[in-house]
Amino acid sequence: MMITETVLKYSTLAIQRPDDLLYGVSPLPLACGLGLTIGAGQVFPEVNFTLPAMNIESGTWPVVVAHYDEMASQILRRAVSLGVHGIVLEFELLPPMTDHPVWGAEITAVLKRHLATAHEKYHLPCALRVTPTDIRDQQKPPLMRTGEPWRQLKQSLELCAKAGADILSIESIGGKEVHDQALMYGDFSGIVFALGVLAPRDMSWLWAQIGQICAAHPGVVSGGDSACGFANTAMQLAHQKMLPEVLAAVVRAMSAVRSLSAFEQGAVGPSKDCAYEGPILKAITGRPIAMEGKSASCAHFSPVGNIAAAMCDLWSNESVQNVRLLSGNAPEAYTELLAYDCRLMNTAACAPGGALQLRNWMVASDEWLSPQAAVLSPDAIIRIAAAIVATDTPYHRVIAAGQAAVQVLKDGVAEQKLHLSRKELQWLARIDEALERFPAEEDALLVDLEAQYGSLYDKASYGL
């Protein structure tokens, strides 16, 4: 890893051996919040919670605040009851809360007050992650660096940092305006252009802004991003049989390049729970990551329920609504699910070789049942991560990551571990061939795709 001015350029791996890619352990543990250190040997739950279906407006705002007050109280009550050794609460702002920055800041303050009380009363190590919504796509084509949506988003980040956020994150959408259309039509050139040219440019600019906000508020760290709008969209379309799984798997690997841009601009983790590309980021940067899997079924289904936990430092449930279950409200119930998952992982880690054994079981239970799981094994992660750092620009890195993922899948098929349908095999061959045909430099691709995608994005928003 070499440093150029204030921007990191990763050219080697922080974790070079698959067996060193373990849950709960990161080469660069992160101290944040109220006495919490992430990645120093234990996995902690990160509880993500949201409102039931309701309108968010001035007239309902007191009810909204009451929901968050109740959720925080119940989550921490359950955490203390189960004796968790640390916890992270994640507040993902809903769009109206980012549109009205003072609303998001008010809830941030409510949540931080509950955490401060739990820390003081029960000595519970804890932290608050706050994730404003990226609302910059309110017009077509989206304006990423100017206009009222960006002003509101920036103010939301600033006010939430001031109100008590310990970790700032976002699920940024730069390049999504091209990626969505390319994905729907299976146009691999458009996918690579979005992930390798547009998205990294926006990420670099945006995370430089977030880094400045964090620097202005001591104690607030820049966490990480998520390719949710890209790779998770592909995963869900594949789940609905609208896209081939091999395409979703390759998109997942390639999406790590744009998420890496946050760390190159100084983010220190933990990356977002819905960033299933997180293990690649951990291998490259050594920073702790959050992950989600089987305990996120309240929000979405996936083929990676166990393998996603194999390398996590925070274990999350994605987002669960504040609705009543037989046991109690859903956020409190999901806190218990996460706490028991973490307890098992941490107990295994206390036995000689236990963490590696449990990790290997979690990997083996998913790895070859889906191409999307196959690219998340420790072996695959190191191969993809090594391919990324072996080249230079985001454009070249996306192609390299795609080629590494394709080779992982081809090897699985050749070894008769991964069984794909004829249609999936055809798509794999098609992707493999497409990756070989890209022009040497991104400028040529930009020219080639101008007629097809040029009207969908604002060039100035990407410094083009």
Given for the second form:
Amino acid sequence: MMITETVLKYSTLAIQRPDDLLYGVSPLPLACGLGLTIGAGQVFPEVNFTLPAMNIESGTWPVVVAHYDEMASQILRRAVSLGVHGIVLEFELLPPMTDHPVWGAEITAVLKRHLATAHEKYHLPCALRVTPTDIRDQQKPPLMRTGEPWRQLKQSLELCAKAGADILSIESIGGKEVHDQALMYGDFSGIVFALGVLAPRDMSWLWAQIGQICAAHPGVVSGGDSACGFANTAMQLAHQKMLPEVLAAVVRAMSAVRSLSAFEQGAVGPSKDCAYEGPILKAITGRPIAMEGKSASCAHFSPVGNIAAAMCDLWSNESVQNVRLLSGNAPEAYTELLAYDCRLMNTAACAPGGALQLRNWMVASDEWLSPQAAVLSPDAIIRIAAAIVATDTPYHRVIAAGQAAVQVLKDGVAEQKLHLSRKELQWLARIDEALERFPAEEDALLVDLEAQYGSLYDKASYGL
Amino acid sequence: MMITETVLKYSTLAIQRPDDLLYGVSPLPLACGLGLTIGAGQVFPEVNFTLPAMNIESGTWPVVVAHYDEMASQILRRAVSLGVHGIVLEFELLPPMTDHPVWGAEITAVLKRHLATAHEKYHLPCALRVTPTDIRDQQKPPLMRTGEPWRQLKQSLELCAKAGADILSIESIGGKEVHDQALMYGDFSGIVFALGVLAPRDMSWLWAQIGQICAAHPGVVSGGDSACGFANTAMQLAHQKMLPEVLAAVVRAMSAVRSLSAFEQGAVGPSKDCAYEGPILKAITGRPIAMEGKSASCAHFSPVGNIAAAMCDLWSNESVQNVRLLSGNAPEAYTELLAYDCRLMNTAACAPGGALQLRNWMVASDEWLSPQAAVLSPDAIIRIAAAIVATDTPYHRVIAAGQAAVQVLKDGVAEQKLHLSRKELQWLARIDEALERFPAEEDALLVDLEAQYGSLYDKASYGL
Amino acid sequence: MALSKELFDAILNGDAKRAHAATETALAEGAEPMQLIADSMVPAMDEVGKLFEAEEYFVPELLLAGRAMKSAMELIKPLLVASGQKMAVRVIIGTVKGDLHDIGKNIVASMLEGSGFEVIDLGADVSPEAFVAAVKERQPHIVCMSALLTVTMPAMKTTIDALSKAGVRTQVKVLLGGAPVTSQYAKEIGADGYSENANGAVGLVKSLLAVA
Amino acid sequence: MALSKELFDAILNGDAKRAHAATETALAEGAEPMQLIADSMVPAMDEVGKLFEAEEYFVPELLLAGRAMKSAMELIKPLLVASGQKMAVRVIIGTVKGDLHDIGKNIVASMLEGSGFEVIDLGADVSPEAFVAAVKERQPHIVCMSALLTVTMPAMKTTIDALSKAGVRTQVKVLLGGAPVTSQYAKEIGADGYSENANGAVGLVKSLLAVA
Ligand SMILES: [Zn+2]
Ligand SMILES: [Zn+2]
Ligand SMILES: [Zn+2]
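Mind pulling up the form predicted in complex with the partner chain next to the form predicted alone we just looked at?
Now the full complex is given, and it begins with the chain already shown.
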């Protein structure tokens, strides 16, 4: 048998009952940044903002910095004016800012200065999440552990940590080179191979590195990852009717296995906003998570607008460009939205049983209108999470997560709660069958898929 | 005594207990448009959309039409995809479209075609609200009942009714020429004169005209007005720290008297989205109302993001330009937001006591954080509404509404729920005193203010 | 000095009658008009500005102070003109063609007046030709224009172009205001500055003129 | 005709092996290559397109059909070249410089291929120079480029400018794709068209070429 590089830390659930999976509360709250504690009873906004369409180059750099300066000042102005009890700003680097690590670090420092001022002047508890771009996919097949892009990425993480990041995150892309192709062809073998073999191997390696960087920079915490490039790609393609919804739903559940690897390497949360697999991570690890839903309509549409909030600790808008609306700039407008959503959740949470009640309405409002929402209900989350921790390798976990998700959907259909088109039902059956047919161990799968996918990825990059 | 032109129809409350003032439910639901019934248990999105910065002229007209065509198609695509149970589109004419009534009518027809298609293809219950611009302020002092602008406005209302409007509305500006000046100087005499004498006189006259137009076009209903130019101007100036919050709060309460005049002339709702005085109108008339709050962060910021939803029948975004966000165009993005907010409200309303519970959290989340929110709680609304119907002329009603609002704020301060700065407290006392000192009848006030405001308004325009 | 204190207080408290009376008395007692401005009126308006900045004053207090200052200036202006002394900087202000929303413009106009500038208010819905004519006739240092509707924003460019075409663009600084305007837009259409609110507008005028 | 039905079904069901075998048999039995394309392959792909439009097929079914068609074409292409017959329209595709997001581009490429176009995929992060070189060398009818990041959108303009400067802009139609792109932007930078999704892209290419 092949040596697995991944560490499997979790074999039980931190949250065992669906009703204990609530917004604002995590078994292991996280203190970070400037006086902020996440998951200790309240939900805070996490605001994420980006440039309008423009060139990023030396010549335009002052304009770039001015944009971030303006966005931070307007976002914090609104947050203070609305009296939020805490806030996280997320700075997602754009590729040129990771290519030039000093650029990303410069923006990091600018944003941190704004937070420090707000903290001093208004006692605003706050933190800065910094998310360099995973730029390791610049050649085909991509090199994950060597080469210039990795060196730049590592330096970017280091310099941002040094420049004032409180939380480090990344949306890593190990395994995506295979997953993209497999997803387009609806090939479940390739999908499981990408999510159960390649991605967890890269995640384990990468998050061990991030853990070391955090250890070297006291106060900086290792946040978490997102299966954005996998599950959100599937969600978007399903949204465009390119892929079946049931496929996207099952991929979502399976993607949690790779995202869990970050926590197995010492990440403490909050996991990334666009990681809709977050509640599974929270159930397993007890760590706080960021989520986004209707609040992210500036960045993408989704069938999980309310249910996504049901179990969040940070509530995010994913990404909004610094463009003008009638009220002001869009980042400030979305800050207001997040602040009011959080206010409502926190108000309800003050009443006995209030958080559970509001959570249940958020869940019920979306749950059976889409397969993608159905796998995000607290019941479904606990079923999927339990299936994951009951098995012993990422490969087995991915299959188990997929099967649990399929079962959730089949139960929904059987109970006539979930209504699927004939085509979706055919796909659900096809996925169900495919999950039955996998070899017992990943070595056999690797051999099976060599001809079809072998040229797409670099074995050494995965310790294979 | 002067002959009052206004009709006073309401002397009792349609909703007497604060707990009966709920979102989604009105004592007199309104059936309108294509299979839509508003106020019969569910909240629907009302989406409002406008052009990006551009010239409106013959040369650009095809581009204008293309924008509206695109916006309607994208909004309805999202609404259908999210399975909303009903929707209202609002078309707020821009001034050149009212100046050229055929232009406004052309867009009306385009939008109605989209709704008709969505209704046919997807059985979507829907309606089109059309709101011509009140362009009667083009000269100083403005002529309200004569002159070219009024003729254009009237023709615009008629042509839009003919072209497919289901609901006619307007944000009328009678009295604003005095109110603007009085507000800037914090002069309560001028404010009361504008809101209690001039505005109700113009409203009564104007809404009688609109009633006639609706009568001549079967199926078109007389919707309602908004004190936007009065109370939202005050809210925005308070937001910019130009005016005290308490002043804006009291102006809000007083502005309901003029907006009520539309209903006294036969309007049946839904009142306009930006009429935050809507809940007062709903309590008095039992007619459904549109509201906007955090959902309108694209158009303006506000201290009433959640509480505004507490009693709404339609939930609106006020106005969003057709600009690009990362997800798509902003009107579609805000449609998604509204759809999810409505879903949550409607889901909660399915549980026994659910609407009341969620409403109470929406109220509690904002109520005491701002004087402007404090006067919008169901308790405050019923107090203000009761004060209005207990008196006998618009002039007396405005004073009574103002006093009731002041009392709400004073009680909040006394009970240490509402925390006001020293300056705000001084202003609250100043307003309280000012409201005590008004002459018994409006004739005396008219004489008092002649020197200061006489030149700003045209007496004949108000039947004076 | 006692009288100067009386005028200072009257302006600070926005009492126009008292300001007028105090000025009359001071002049009767032989006070130099320029001295009165420098020692009492400008310091009073400075204090008002500071209180506004500190959110101690709202716009009403500011405007009432401006009104009080104006009532004092009514007595002083003719004396200055008679003695050939120069008046303050002149500003022309208006909302652009098609835009009838003038409350923001009115606040800016009043605040500028309160800060001692001579303000010529062209009103709302002002055509490019009217702006050009006013610039030619009144020779202002500053032209302020505002638009509240995005659809009327293009009229700002039209107006600036008209000023250029008439050959008077370089004689004035052009400032823009109004919710939909951005500093980038101001730059693009060749304006000299932009303020997102009334308060900033006064600071902008001062900084452009390097008036303390 | 029986064999042609076999090929039709094989493509419709995305069975590459069966499509290959059916083509072999048909050619062995003397079928005209062009006839095989016209009678079996194009109708099959048309049917696939219709099923996709009707939301009966998703992208996987579409791509598998394309793959089956391709495996049939592998046998037919050399015969066409040998007989001097012209191949289908040629399309060059790539994501612009700085943009590594190629899943949308890949779907479009596959769908175009499935529709019978010859597709040359330049991959992701393609420099303007590489686009120019490929146009010169491969003489395509169409250049498709996509950008998923707003910050890489300007590279679309740079690329179009480079095509103009190299004197080859008029030889090709340039189409844009990608979430942040708008038809207005496409017009502004001088592209010939824009599609907001992969499905629309194929229609756009066809309509631009007036290929039925
Ligand atoms: Zn993401
Ligand atoms: Zn994200
Ligand atoms: Zn309004």
